[in-house]
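Just one chain follows, in the form predicted alone, and it is written as C-alpha cells.
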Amino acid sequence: MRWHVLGAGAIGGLFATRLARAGIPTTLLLRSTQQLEAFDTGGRTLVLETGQGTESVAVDAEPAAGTSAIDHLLITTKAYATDAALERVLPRLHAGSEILLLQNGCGQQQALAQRLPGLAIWAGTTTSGVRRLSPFHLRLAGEGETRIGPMTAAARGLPGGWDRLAHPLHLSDDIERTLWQKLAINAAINPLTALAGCPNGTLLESGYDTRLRALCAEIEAIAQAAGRALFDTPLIDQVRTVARTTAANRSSMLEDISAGRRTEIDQITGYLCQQARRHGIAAPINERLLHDIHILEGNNMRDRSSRER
C-alpha cells in the first residue's frame, strides 16, 4: 500500500507525516522540478513542529505527471485547483484506485464523484490546525479531529490504512451534512477574519456580535432552503466555540490574503450564494462578503504584477 498526496501544502504535508508515521509508504506529488530539487536538498523530509517538539519525517516525492499507477490518492489542493490538479494524475488512476478529498468548500467533491462514479471516493473534513513555515516545514497549531465519509458506492469503511493513523478519526454516515457543517463554520469565520486581518478569536469581541449573528442566520436560511441540516444547536453557538478554541489561529483565507494568493471564497461563500440563488432566497451578507474578498484578491494581483515589472 502506498498513498500519493496531491497538494503538498499545509494539510497535505500534515497528513503525509501522519501516514508515514503510521508506517504507510507516502509520496508527495509535486508540480515542478524546482519543487523536487528543493525537497531533495532538504533531505527528502517534512519537518513538523508540535507541542512535544520538532521531528523530521521521511517521505518520497515525484512529479505529479508521472507514469506509475496510483492506488491510493489523497487530494488536499485548494478547492478551486481540484480539476486542474486531477488532470495531471488522471492517466495514473485505475478501476481499483481509492481517492480521498480533504479540502475546504463544497462542490468539487460531488463533481468528482459524478465524474468517476465507479471508483472508491471519500470526502473528509478536519479541524486540525497547521501552518506552513516554509514549503516543507510545518507547525501544528491543534490536533483536532477528522471526519471521513463515502461519496460513491465503492467506498466502504475508511480508506485503506487510515485506521492506523495516530489521530482522532471518525467515519461519518452522512458526509454531505459533515461537509455542510464545515462549510457553514468556514463561511462565518474565514471571510470576516480575512477582511479584518485578525485571528479567529477577535470575532468573539462585542463589536462583531451583530454582524456575526446576522451572517450565521443567513447561512442557516440558505442551508434550510437547500434541504441541508446543520447542527442541533444554533450555528452562532458552533461558530463561537470554534473561534474560542482556535482563538490564536489565523484562518486559511487570511493566510491566503496575507500571502497574496487566491482564496477559496468561491467554493465557500460563493457556493452558498449559488445555493441561495438556486432556491430563490436573498443572501445579501454573503454576496457582500464574496464581493469584498474578490476586491482584496484583485488588489493582491495588481500589487504582485507591479512588483514583478
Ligand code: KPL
Contents of the next structure:
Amino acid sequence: MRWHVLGAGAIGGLFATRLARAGIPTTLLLRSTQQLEAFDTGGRTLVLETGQGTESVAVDAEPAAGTSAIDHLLITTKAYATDAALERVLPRLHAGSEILLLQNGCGQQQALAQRLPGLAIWAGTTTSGVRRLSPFHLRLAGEGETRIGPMTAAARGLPGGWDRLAHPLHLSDDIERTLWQKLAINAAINPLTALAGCPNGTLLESGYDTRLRALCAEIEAIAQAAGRALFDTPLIDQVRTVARTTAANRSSMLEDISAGRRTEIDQITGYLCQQARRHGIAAPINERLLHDIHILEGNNMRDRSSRER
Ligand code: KPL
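With the form predicted alone already on screen, would you show the form predicted together with this ligand?
Now the full complex is given, and it begins with the chain already shown.
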C-alpha cells in the first residue's frame, strides 16, 4: 500500500507525516522541478514541530504528472484548486483507486463523487491547526480531530491504512452534515478574522457579539433552507468554542490574505450564498462578506503585480 498526497501544504504535510509514521509508504506529488529539487536538498524529509519536540519524517516525492498507477490518493489542495490538480493525476487513477479529500469548503467533494461514482471516495474535515514555516517545515499549533465519511458506495469503513494513524480520527456516518458543520464554522470565523486581521480569539470580544450572532443566524437559516442539519446546539455556541480553543491561531483565510494568496471564500461563503439563492432566501450578511473578501483579494493581486512590475 502507498498513499500519494496531492497538495503538499500544511494539512497535506501533516497527514503525510502521520501516514509515514504509521509505516505506510507515502509520496508527495509535487508540481514543479524546483519543488522537487528543494525537497531533495532538504534530505527528502518533512519536519514537524509539535508540543513534544521536533520530528523529521522521511517521505518520497515525485512529479504529479508521473506515470505509475495511484492506488490511494489524499487530496489536500486548496478547495478551488481541486479540479486543476486532479486533471494532472487523472490518467494515473484506476477502478480500484481510493480517494480521500481533506479540505475546507463544500462543493468540490460532491462534484468529484459525481464525476467518478465507481471509485471509493471519502471526504473529511480536520480541526488540527498546522502552520507552514517553510515549504517542508511545519508547526502543529493544535491537535484537533479529523472526521471522515464515505461519498460513494464503494467507500467502506476508513480508507486503507487510516486505522493505523496516531491521530484522533472518527468515522462519520453523515459526512454531508460533517462537511456543513465545518463549513458553517469556517463561514463564521474566517471572513471576519481575515477582514479585521485578527486572531480567532478576538471574535469573543463584546464588540463582535451582535455581528457574530447575526452572521450565525443567517448561516443557520441557509442550512435550514437547504435541508441541512447543523449542530444540536446553536451555531453561535459552537463558533465561540472553536474561537476559544483556537484563540491564538490566525484563520487560514487570514493567512492567505496576509500572504497575498487567493482565499477559499468562494468555496465557503460563496457556496452558502449559492445555496441561499437556489433556495430563494436572502443572505445579505454573507453576500457582503463575499464581496468584501473579493475586494481584499483584488487589492492583494494588484499590489503583487505592481511589486513585480
Ligand atoms: O478551520 C479553520 C481555518 O482557519 O480554516 C478554523 C476552524 C477557523 C480554525 O482557525
